[in-house]
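We begin with a single chain expressed as structure tokens, specifically the form predicted alone.
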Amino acid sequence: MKKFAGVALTMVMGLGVLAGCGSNGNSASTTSEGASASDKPEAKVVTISVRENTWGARKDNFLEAEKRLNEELAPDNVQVKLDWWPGIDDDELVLQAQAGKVADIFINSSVDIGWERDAGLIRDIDWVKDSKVFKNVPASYTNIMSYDGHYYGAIQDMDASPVFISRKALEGLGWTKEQIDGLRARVDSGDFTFHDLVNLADEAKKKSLVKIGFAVEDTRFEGWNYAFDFNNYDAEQNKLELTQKAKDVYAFWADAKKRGVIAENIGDVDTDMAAPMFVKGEIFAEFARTEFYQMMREANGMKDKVDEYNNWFNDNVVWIPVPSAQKGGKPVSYSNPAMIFVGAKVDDEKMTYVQRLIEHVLDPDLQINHTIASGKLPVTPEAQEDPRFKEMSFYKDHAYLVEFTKTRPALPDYATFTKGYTMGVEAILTKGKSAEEAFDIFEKEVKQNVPADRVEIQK
């Protein structure tokens, strides 16, 4: 998933009063004092600077939100104007903040809350707690948007992490249509495990039904960690968590590498490369996110042929949540959702307009506009009631995954923590290290580079 550049805001207010004041609204008449009836105070202009992000329908939604907000503000003689700033990367965001140029609104990843706050880029937006927009969202969304006792982001879009499996490969293994169509229910009930999936991929590859067993977005894939009950993060204490469970994940990597289910270059097969490979039937299981559904549509040459693509999808693909490694366990899902952040220089007076603008960006129909353009899921149940969403069977059917989807914690040290974990994976893939040796590399990296008060290391 691509990183999202930020967005900023600066406010310019103008308030002017023309000579005279009208009384009856007739532009041709004057009052008894001789002043034109059409004379009235100029509208107060509130300029909000937004860092441009054109992915999906993001910019279009801001433009429509601006229009809708101004219709509401017209009786108050107030007009909001958006001032578009260029989208930039995180390093530039920090440099500009140090120079005093902080944007009012921008979009970035949920994991960025911690460092953005510490760098003085964003301010709290505790209005999220009572906003009607978020009153019906899952509790997990509330956790995503808050950090260290305050809300700092408004979730903008969402995805989950289904596993896309080649239906043709399963058929080649002798599976019936009823068995394939019933697979998801078996995962949900805990009857079908992660190990069962590994065994199927191994068998499909040995029978030359596919070229690759597993493909995944990157070797940090937290969804696999959660499947083995290695959760990385203690939410109650707001600390990273390194437990012996990590060895179970490394044991899977070592076994899958030895059996050929996972190739040494697995980290090089990103989703852009994997989409056409999966379409050609070369991959047994693709661990991706919601948007992979749309990426396959484009790889199929069916970007504007939705019905034709859905027929192809139903004939060639079956999807499931990431299965638990334990029999009877619950499936897992992982996401890296986008957040709308508010710049640190926005004062409480201006926040009134910023809040209302953001809430309109999240109007249900605008969320679905973004879903159609981006392949992401909407974030509120109200948006899922949109008729267009209900017509998109894949999105509608897998929306339940967001109820248990986990996300990366916002702790600034998480990137360092994950780097240590990835070093262990790479040691298995490229150096033939064991699960125990990989764990030792991970633990050493964490002890050396993550502050002791930010992590629990359990023996």
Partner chain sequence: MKTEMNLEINLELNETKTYKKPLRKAIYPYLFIAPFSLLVLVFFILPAIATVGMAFTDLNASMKPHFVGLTNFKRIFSDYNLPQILGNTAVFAVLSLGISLLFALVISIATQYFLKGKMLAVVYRILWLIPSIIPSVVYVTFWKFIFDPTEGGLINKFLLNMGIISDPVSWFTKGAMAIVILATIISTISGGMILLSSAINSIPEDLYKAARVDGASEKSVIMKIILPTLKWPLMYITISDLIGFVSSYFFIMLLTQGGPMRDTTTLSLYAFQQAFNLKYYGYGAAVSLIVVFISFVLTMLLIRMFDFNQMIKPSRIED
The other form holds:
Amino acid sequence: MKKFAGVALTMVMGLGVLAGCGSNGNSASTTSEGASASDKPEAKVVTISVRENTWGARKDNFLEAEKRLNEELAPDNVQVKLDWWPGIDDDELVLQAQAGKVADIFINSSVDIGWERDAGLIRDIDWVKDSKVFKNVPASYTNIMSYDGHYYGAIQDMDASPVFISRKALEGLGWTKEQIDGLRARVDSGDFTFHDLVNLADEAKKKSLVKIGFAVEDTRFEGWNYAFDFNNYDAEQNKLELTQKAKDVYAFWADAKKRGVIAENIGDVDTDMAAPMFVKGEIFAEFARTEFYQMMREANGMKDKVDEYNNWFNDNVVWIPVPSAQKGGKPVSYSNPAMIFVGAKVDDEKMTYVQRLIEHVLDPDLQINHTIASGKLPVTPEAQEDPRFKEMSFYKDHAYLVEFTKTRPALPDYATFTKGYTMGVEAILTKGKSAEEAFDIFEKEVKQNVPADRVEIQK
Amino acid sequence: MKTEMNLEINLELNETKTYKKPLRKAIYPYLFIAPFSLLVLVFFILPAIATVGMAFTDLNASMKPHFVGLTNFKRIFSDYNLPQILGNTAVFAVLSLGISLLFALVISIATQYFLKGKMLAVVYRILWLIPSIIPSVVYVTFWKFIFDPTEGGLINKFLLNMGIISDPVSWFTKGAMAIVILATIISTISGGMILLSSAINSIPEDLYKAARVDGASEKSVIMKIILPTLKWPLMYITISDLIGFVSSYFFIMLLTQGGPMRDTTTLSLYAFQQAFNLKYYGYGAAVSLIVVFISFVLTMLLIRMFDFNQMIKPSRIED
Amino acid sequence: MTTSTLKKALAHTYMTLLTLPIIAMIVWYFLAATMNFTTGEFSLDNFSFFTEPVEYSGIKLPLIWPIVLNTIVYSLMIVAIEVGISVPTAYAFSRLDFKGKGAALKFLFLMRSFPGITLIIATFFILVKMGLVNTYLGVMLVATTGSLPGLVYIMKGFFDEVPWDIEWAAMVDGTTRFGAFKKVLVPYVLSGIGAISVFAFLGAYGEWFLFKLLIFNDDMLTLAGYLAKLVTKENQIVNYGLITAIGLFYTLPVVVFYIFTQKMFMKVNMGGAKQS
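Just the form predicted alone so far, so send over the form predicted together with the partner chain.
What follows is the entire complex, opening with the chain shown before.
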């Protein structure tokens, strides 16, 4: 036994080492310390700590921004140095702040502004008002950058929420190429409604063209709320809002469940499972974000064959924004954008360097690098002018959604509010409850768990 | 803390006794337990007091606590989910404990009595140990794969191929609690198994031989010789596993996140969600104090049931 | 004779049936780590963590070997501390009489009613005040406090089994109590120390939660904390292949470790001496 175990262990370890050796050739050294040595007097070094995961091109962009800033600062004999810290969860963020460890710059969601400000993690960055980088950014973005009269976050990237529809399924329903290609225009004009989409999915499922009607990324059900004009949030009063319109959304859920358009495990099928299924033509409509485009490329095994993939995409997929439930209504898109925050300990003197670093991160070409790596959309009009962006028709075509893209409110209790909403959804899906009962559950949850001064419950 | 106070009392008492223990002798038992007591004081008693204090505040992500009196507790007891959550906790803890104890017993008796000394017996025990040493994040991936709600899941694939079902079954919405209990049991059995096996191992072979000479059946060997030996290990496992189950949340969080709805939300998962997901630390502390209270009462009950005092009664003689 | 063979065969059958799911589990872990389920191809890509830092969905973790070293150092230090503290404590509880002993023993049991998670925030603040946050010492002290009650009880079981005569003999010979403790008892309960060392080691090896909250630097992590880092935000597991591959790397040494130490486990006997 012992011998056998020993042999097994060595074998596994050995295999691993062998496997690792094969891919060992790409460890290019990036240390360039000798370059900074010069004959000038000691340069003033400003160390800026940045906390973020290497996701997309975020880290590369900060490193490139550091280089560009240092070129600018060379005449002043100042040098900025980045200290890169890995990203962490919010609970660790809160605790580490108590131990005095807060990065000078870190990235988090726009919804986190509220509690981060309250916890003293971040400081105001009112310079964005006058910054030329943000001058042309649409108001819908700058709105979410401010909270309680000050700017606290600099928007880093943006998202849109297309619905990916199986072209083959539509063809199976007898749609012509012209009809399919004209679908998006009909959604934009409000001619094609959300209910039409439900009916199509139902039909496709009944004809066994697909196995699943609707699928959603994780549990981001918000798009459907917006389609029914249930907006969660009253910006003027800065309060969450529970309106009777939620009942309409629940009515859709109950109906779609009954007709089999939505399966009861809709929340359990993650996008990494959904992407291969969509590629196989098993899903009629996937409600996801632009990143899903990227995931399908990988599921297709065309990670490096962009042209081939684009051909496949055009032959198999058509995307539309989420149609409005109202005839003639505007379509919907939603996003959960990332923001760059500045730690509370950064003083005004250091802030000048922090500001210039952040502005460089938003250089148009760097934003597009990030788009290519992550599937997120750039945030400034200047970046949308980048020729590489214009070439990527999928992303470029999304640019217009940005004007009406909705974002989550920056209220700490939004998570609790949404949990209540999801309880109602799960009641319909797994317990066969009616729309009214689901609404009652939602209301009960909100009344009990969301502080009364943060929410308005409409009768 | 208690022991240090007792130290002084003890010294005083010793002064008045007719038979005087030398001072050094009265102190040294405390020297033995001093490092331990110090650790317990600083990293258990102090945080426990602080946590009790926290439960009376509205501490949240802003880390500026305000005293709110009994508000948190009032909120818990008026929470309409509380009966369901308590019910879930009871179902989860009792079923997990009962089944895993039974399995631990069966495996221990099988490997240490029926197959004693056999190489395969060791192999069985090692195999059973594996689920408990696999890191939980890795362990749950297996269950997620088995009960995957799509056609890719093992059970769904099997049933589909057999033609028993035509659409994949959504296991995690249909039988979430059963999955959670199953996963928990399989990873906890080995803890009890080790203690029970070693206890059975300590029974002298002569006892069995004598029993066989007397013509005792296997059943009476198990009932009259093996089971009585297992009283203390069984008590220890019962208490520590029960408390473990009452306060465990991690598997549930990774497997179902307490869903669907609150069907698999236990009280401690609820406390964790309140404190760490929603950042209501004060309220979370209050909920977890209820968990502590329940475990506390259970422990006291079990200690009484098993006649704990006899187990810890002073050793036979002392200087 | 035949009936006993029959019984053994029966026991084997039942045990094999019972163990089948676990064998299936083990097979699956190997498959998940080495197969690409979508294409059905065998690949060792997931094992490239042996030579490169792990990076996926934006999480970049340091190379695994320094982490392995951390794990070994941390686990051995925990073993030293926990054995060093629990042996004298268990001795006192087993052999010495002092006021408050019964209460203290009960208290040990009741300590378990406080799940570690309950106290973690308060503990964090205490560590901040002591300047021990983000240090191994801080983690070790907290971890030790948590696992001591169990170890003390196990160790007490071993002391309880030592016949009094041996200790008496030593004392009659004129050695002091400390001397008796050292010369006579310790060698006798070496197997007990072995057992609690194994328990302490396994506990330390599996510790991840304290590392997640109390250690800020990724290069100070141990293997268990390293694995926990791979579960991304919102507690989602993203990369199954990578997690199972690293999980195997993590688990195999423990299995081997257990194979070599399982005899020690078999000597654990709680309150056994009170049976007679």
